[in-house]
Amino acid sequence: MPATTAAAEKLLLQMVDDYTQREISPYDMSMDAAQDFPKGFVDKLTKTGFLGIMLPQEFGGAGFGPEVTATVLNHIARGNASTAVTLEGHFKTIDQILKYGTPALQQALLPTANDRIFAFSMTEASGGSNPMGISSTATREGDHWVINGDKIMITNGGLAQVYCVLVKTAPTELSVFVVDQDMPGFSFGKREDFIGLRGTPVGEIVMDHIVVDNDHLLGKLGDGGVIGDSAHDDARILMGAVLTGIMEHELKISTDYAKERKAGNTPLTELQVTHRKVADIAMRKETTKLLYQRAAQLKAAGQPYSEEAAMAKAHGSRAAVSAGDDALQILAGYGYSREYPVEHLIRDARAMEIAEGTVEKMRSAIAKAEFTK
């Protein structure tokens, strides 16, 4: 993949921060209200290009490396973190399509991943932080392979059109197959009803007899562990972008509000109270952004970074909910009220505290690798 040039990253992140400032963050509290993102928004967005940032120029895409990559969420993430969730679902996808896909799925599906957009899905209903405990398999007939199962809760479930899928292909086998919307057996089933990132369709999808032939086995037999956990740590560093983004909004929200208003005569900037809860919002932030670039300058650098992004994701997620606790102390009724954005924005990031693994799985794993040296 050819190296960008700096002007080429300061030129794509301005595009960026003009797009967000136009055409997302406008759309901030009305997409959380209605549960979707506005009608010809997806649309729009796709004709940016954003969708292909990641994807190397000989698939058609901008070729932007992971640090950069994360940057454009961390921005998108300021005006709006669902937009930037959904791009997250769409760029970690890609990415294990590029690292364990066959050179003719890459060719046939990767220049499609500028107008189409990708998912990852392993949880079941039986099986979430479990995998062996899914039920959805692969079985050979011949020379092609026939999926079966139901697969729930995937970020851009319902919006993606191409999904990676963990499926059972032995009794103790797990692997990963790709499957699209438009393949006889596929069908999508209910959209969740959660709580934050609603912008974000998180869905259902359907496998029925779908069948395939080889090349959409993606690695070995047996590599699905591997390539879920691969996932995982890509889907870690832009989570930690993202959670900064968020943090980000919820400090110009503080700060914006703590500068017109006053307690009794005495404007909030004068007071040590609002100091505190204003340094502890930007430490919180500063501290993620740091975490979350560690991992993606490692992951550029073709180094380990599994358990720099498991850090950003578990410090960034908790972080964030508890600066937006602070920004909604600073506003008081205010932020306690739907009319101000603080409210959507806590649930936002609570939602990160469980997706791609739990706070508590991300410490068992940060501690292991601890442990290990």
Second form
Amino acid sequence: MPATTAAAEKLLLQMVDDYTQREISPYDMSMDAAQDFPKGFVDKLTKTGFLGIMLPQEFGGAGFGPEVTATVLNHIARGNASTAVTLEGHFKTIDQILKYGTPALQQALLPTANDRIFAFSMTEASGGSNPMGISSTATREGDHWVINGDKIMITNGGLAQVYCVLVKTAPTELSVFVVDQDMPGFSFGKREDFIGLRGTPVGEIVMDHIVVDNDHLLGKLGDGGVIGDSAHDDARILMGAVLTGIMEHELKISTDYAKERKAGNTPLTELQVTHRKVADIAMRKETTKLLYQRAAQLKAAGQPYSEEAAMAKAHGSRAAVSAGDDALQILAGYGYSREYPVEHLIRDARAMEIAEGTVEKMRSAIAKAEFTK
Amino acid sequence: MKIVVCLKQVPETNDVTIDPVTHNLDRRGLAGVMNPFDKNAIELALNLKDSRDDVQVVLLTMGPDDYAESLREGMAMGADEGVLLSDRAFAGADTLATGYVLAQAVKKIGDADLILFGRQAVDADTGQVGPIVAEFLHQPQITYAANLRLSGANEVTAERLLEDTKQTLVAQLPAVVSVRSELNTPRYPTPRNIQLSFNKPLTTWHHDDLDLDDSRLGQAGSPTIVTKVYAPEPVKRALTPLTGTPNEAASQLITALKQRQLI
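Since we've got the form predicted alone here, give me the form predicted together with the partner chain too.
Now the complete complex, all chains and molecules, led by this one.
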């Protein structure tokens, strides 16, 4: 690695840690209760350049690679997972426009990704993990496409201004188009009342006769399944990073508490039951970290990373829930209280056993990849 | 307009040791960060740069090679270039010897209209280097500025925030100003500017690059003698709990405050 690259990464993480400590962590508890980011929170994040971390410099971004981008989300999630997940949803969408967008679309859209949040939407009321079950359509009319449909449970839905949407362009043909909230026919629906990651808005968009030109198609007609899988893969690496951050948070709460607390006259740090739990949290954290970093390294090297990304998410999400459970038990009554963050960390982690493909689907994908070897 | 901001890299931790011979802080092997107060000086310079087209911001520091990291951070905040003064001959300098070398470097940079400092460094807490540089440069100085504006083509007006009073001073440029942290909130370096900062010039000047009187350098040029360094005994404070009902506790609090003549 060139010396300047290493120095830039060090300076970036120093800034991220400083920003997280001063501007993000203080709101971790309140945004869970308020079910939103605080006023001005996203504007400040945007102004400080977080939206452009992985966007190439030619589009006005910082151009950091997959490994650094994932590490940044890992560090942010130590302070608050919702903030990291909002960036994850934005970055995975940018990734698909970089991979599949035409040069004209990239030139038109990507410079705005420094100031506007992007989102990728697949799920509909008829199903999430079964893309062929969707009913949204894009119909060609002359030189244009007309999009109709209703997308739900979109990470950053309602907050994002640009959406990649999976639609049917024929009864058995899936394609992805890019739409903008300013387009006629675009409107927002309801926001989900989820139990975890409550700072991040997850909501619905309604598309009623939105007209776009052919440049708004990602890839070719029929590429929707491939692009959807690609978005999942990119998201799963970043989720592994977020989950690592959650476990680092759980570990810190557990060890800080154990160092202060006694059971009778015995410090918790001297009890084997504490040792077992703390060691398990630490091992889960470290294995998830190795998995997401491995997947990010493969992505940076241009090699296949789908299986490793699935492992990072499938392993990391259950690991973070279990680690949270151990942390809660170490803190006992305090862990079960809303006054301490452990309970909301468990709820935050639990979301990632479902989002971006269920862990059951991950295991099928991993097993199928192994059968082909 | 050229603004030179002098900064210092300080240990990241409070867990520093004392050199048994010199009684100075032993900074060897400690990770460093930019002195937090110096970020207020950089922010002031960048605000002036944002407000007009002709401002060039040069960062200046003296120390080992790794002090370049703080220069780079300041350049990522938005400064145009950095100059590192690094030479074995500068090692062991007290505030006087440091101020001398910085002043000679400011002369070499040339045409500086404003030389800015943070109010003090958090490791040694002297706040002396800014005033010393002003004296070596024979320039007016304003310390502890909590407010500053360019009040004329060649003039700066600053409000000094002192312990129990405020003082407004006007100085002709070029001038040396040290700023208080109340002045502003330093910006974060953006990820993009972090990357771009590595395209900006960072120059290292050694002993022979400057016009220096060797008798003023390093340990030999430092009249300060630290005879003893010790941690003060922690002050033990009595804790009086407020008891009873909320009304009774409030009465006890009011009585205690009156006894201390605080209300």
